[in-house]
Structures are given as structure tokens and as C-alpha cells.
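The chain below stands alone and is given in C-alpha cells; this is the form predicted alone.
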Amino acid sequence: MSIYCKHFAPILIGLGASLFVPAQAADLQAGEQASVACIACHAADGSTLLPEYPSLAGQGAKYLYDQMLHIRSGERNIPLMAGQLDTMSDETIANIAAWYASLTPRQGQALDMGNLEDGEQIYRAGITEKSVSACTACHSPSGTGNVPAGFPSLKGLSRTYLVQQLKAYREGERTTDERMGGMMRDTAHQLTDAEIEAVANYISGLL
């Protein structure tokens, strides 16, 4: 049985104005147009090849919407989209968030066998020991998020990457999860670099 997540009643009580998504209809033509400045790590598609880069394509709009504005703000610090969003308006932004939720994500595939079983005991029933909530509370069994919550599809994301965020919130380089009660850096700071391994990888093979 997977672990309750301790954050994750509150939440849902103070869903409302702060998951308020853009009221404008998305324009999917502009946000193809406007997209043509993420080509380059995000690929046309938004499956990128490149490991270290998020693959964008089926990710939930207010989820990339809400990533593009921490990082025009700063808040979110990625040192090689600095200035990329400086001069877009929120309604592009918009649009290029249901644009990219609009694409269909690339099958996944696992790289190592050999921790398999373990990363998916993470996954679907977390870490009693550790009181380390399973991921499936907020990310789904099938790893499709929750879109109206704003909770990340991690459908199509690259080992490498996943690993790369998971130790961000670990050592306290990413709080983009403020509005959730911290509750990514919680969980992260509880697991080892084996452990965040094993359930990356497990993460990266989810169809």
C-alpha cells in the first residue's frame, strides 16, 4: 500500500485562486510560432534527445506555464534560459505551454535493469522507514501528473534529468515547490543518490 502523501491534504484544501489558470483561449498556432525558440533543447517535437534538457511535449499547460514564469522571474534559476523569457508576455507563455501540452511524449525506456525493482518500490509505495511518501500520490501510477493541480507529467523525461532535479531539491537549489509546502525538498532530502538512481530510472521507463 503506497504512503499517503503528508503534504498533499492540505493542498487540496487551498486548491483555488493560486492554481488559477491563464483565462485566455490559448492560441496553438502562436504557441508553435513562439515555440521556435526552444527548438534548439527542446527539440520541434519537445521530445529532446538531449538527456540533460526536459522533454516538454505532453506536459500539463498550467505546470510549464507556472515553470515559465518562476523562471522569467529568477526565481527558478537556469543559467541557460536567462533572458529567454524576458520579453514574452504571459499569454505567450500561455501559448506556448498548451502548445507543448499538446504534443504526444516519447515511449519511455529504462536504462538499468538492475535497479529496477527497487526504483519502482519508491515509486508506488514510497519509503516507510523514511516516511518517504510514494511518488504516485501526486504524479499518478501511470506517471501523467495531476494537470488541473499543476503537478508534472513525468512522462518522457530522461533519467539523467530527473536525477539532476531530484538532487536540486535535495540540496535546496530548486524550491519551486513552495506552493506545495516544500514538499518535493522533503522528500528528496530523505533519499540517497542510489535511491534517486533507482527511482529516476524507474520514472524514466514508464509508458
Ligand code: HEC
Contents of the next structure:
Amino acid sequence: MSIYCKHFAPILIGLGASLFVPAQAADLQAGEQASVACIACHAADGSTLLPEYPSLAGQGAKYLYDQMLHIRSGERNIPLMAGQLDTMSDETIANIAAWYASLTPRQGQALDMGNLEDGEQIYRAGITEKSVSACTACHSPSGTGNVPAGFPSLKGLSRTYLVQQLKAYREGERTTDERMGGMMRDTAHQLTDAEIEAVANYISGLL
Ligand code: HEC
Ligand code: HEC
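Could you please show the structure of the form predicted together with the named molecule, as a counterpart to the form predicted alone just displayed?
Once more the chain from above appears, this time first in line as the rest of the complex follows.
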């Protein structure tokens, strides 16, 4: 298996500056209380059944924290979440991140067998001729991501949500990877719709 990854150098250089450790100070109970407003869309156990919405259970705390700051500032524009985080302090957001990170992610869903092999190939080996990196390089072979680096876990995310995000990076609509050198836009802009469907299908059954 060949893993192509041109991003390792900037990641390693960037890591030292961006390490985030909310767990030290996090108050899980306060996080649970503050997340009551989120239940309608993200579910009480953090594993929503609504396919357009992301599950948050078991997601890395640093990733959740970073995304909530992007959502609060409007850098990641989520109209459905308008006003949700506006009045929350960084500390409250860190507590919420720690709360969701402590929950167990949902099991993988049924797979469409048609494009499973193509999806597995992209996930594990990338597409060498198009310089698409293997997803495993950053999201890990089991899909759990790289928690200290803030690379998200993909476990428990629905196929629909995965496809939406990959297309949003591809079209340049989601730019929250800016501080990470644009690595997801770089990866996604090479992918066709069929490749996105295949890799999302494979990932959605990873558990
Ligand atoms: C009305 C529905 C709704 C409510 C309420 C809501 N969210 Fe969301 N949230 C969404 C949707 C939809 C997305 C994904 C949008 C997209 O990028 O496609 C999202 C995305 C997120 C993400 C990014 C997840 C990822 O994997 O990148 C986080 C973190 C998040 N929400 C946290 C919260 C928190 C914390 C609250 C409560 C304070 C909350 N949300 C309330 C709908 C909602
Ligand atoms: C070089 C590292 C790297 C590689 C390779 C990589 N990713 Fe990512 N991925 C990231 C980072 C970092 C983020 C979060 C960026 C941000 O803040 O928006 C991310 C975010 C994502 C998200 C959004 C998750 C969410 O909860 O919203 C999806 C989906 C995703 N990647 C899928 C893939 C797939 C599929 C591949 C392989 C084709 C891949 N990634 C390859 C680093 C990588």
C-alpha cells in the first residue's frame, strides 16, 4: 500500500504551537448543561439520527472546540446554528467540547456494496496519480482521527454529512482548514462525485 502525503512537514511544524488541552480544565457537568440547547439537532447522546447533521459523540475535543470557534465567528457559516454560540465564553465552549468528546460514538451503518472497494482503496491508499493523500494518514486506519492534532474522527458521521462536507471543501465553501494549510480543500478538490460517494460510503461503515 502506498501512502501519499505531502502535508506531514507543515503538520509537524504546526503542531507545537496549536496543542490544545481542554480536558485539564474542563467541567463535564457544565458542558452537559450548556449542551441542552443542542439536543434538538445533535441528540442527547450526541449521536443524531438526522443524516444532514453531524454526530458529535466521541469527536476529538480540540476539533470540536476549533469548529465551535469557527461557527461562533461566522468563519463556518451554519444558518441553523445562528445565535447558538454567540454569547458563550471560550470556557463554556471548551466544557461542551469535553462533554461531547466523552460520549460513545454511534455504530457504523449498513453499506452500499456497489462502490465499497473503490471507497476502501481511496481511504487506505489515496489516488496516487492525482496526488490525493490516503485518508488514513490523518484520520487513522480506524477513522478515529488524530485527537491532539485536531484532525477529526470520522466515526459515526452519516454518509450524507460526509458527502456534504467533502463537496463543501471541494467547492471552497468550507475554509476552516485554513490554519492547517488548506489540507482538506487540497484533498477534496481532486475528487469526483463518484469518488466522494464511494469514500463516504466506506467511511460510514467503519465501525
Ligand atoms: C437547529 C439545528 C442545530 C442546533 C440547535 C445546533 N446545531 Fe450544531 N450543527 C447543525 C448543523 C446542520 C451542522 C452542520 C452544518 C454543515 O456544515 O453542514 C452543525 C455542526 C456543528 C458542529 C461541527 C461538527 C463537525 O463535525 O464539524 C459542532 C461542533 C456543533 N454543531 C455544535 C453545536 C452545539 C454545541 C450546539 C448547541 C449549543 C449546536 N451545535 C446546536 C445544526 C444544529
Ligand atoms: C493531511 C491530513 C488529511 C488528509 C490526508 C485527509 N484529511 Fe480530512 N481532515 C483533515 C483535517 C485537519 C480536517 C479538519 C479541517 C477543518 O478544520 O475544517 C479534516 C476534515 C475532514 C472532514 C470533515 C469532518 C467533520 O466532522 O466535519 C471529512 C469528512 C474528511 N476530512 C474526510 C477526508 C477524506 C475522505 C480523506 C481522504 C480522501 C481525507 N479527509 C484526507 C485532515 C486530513
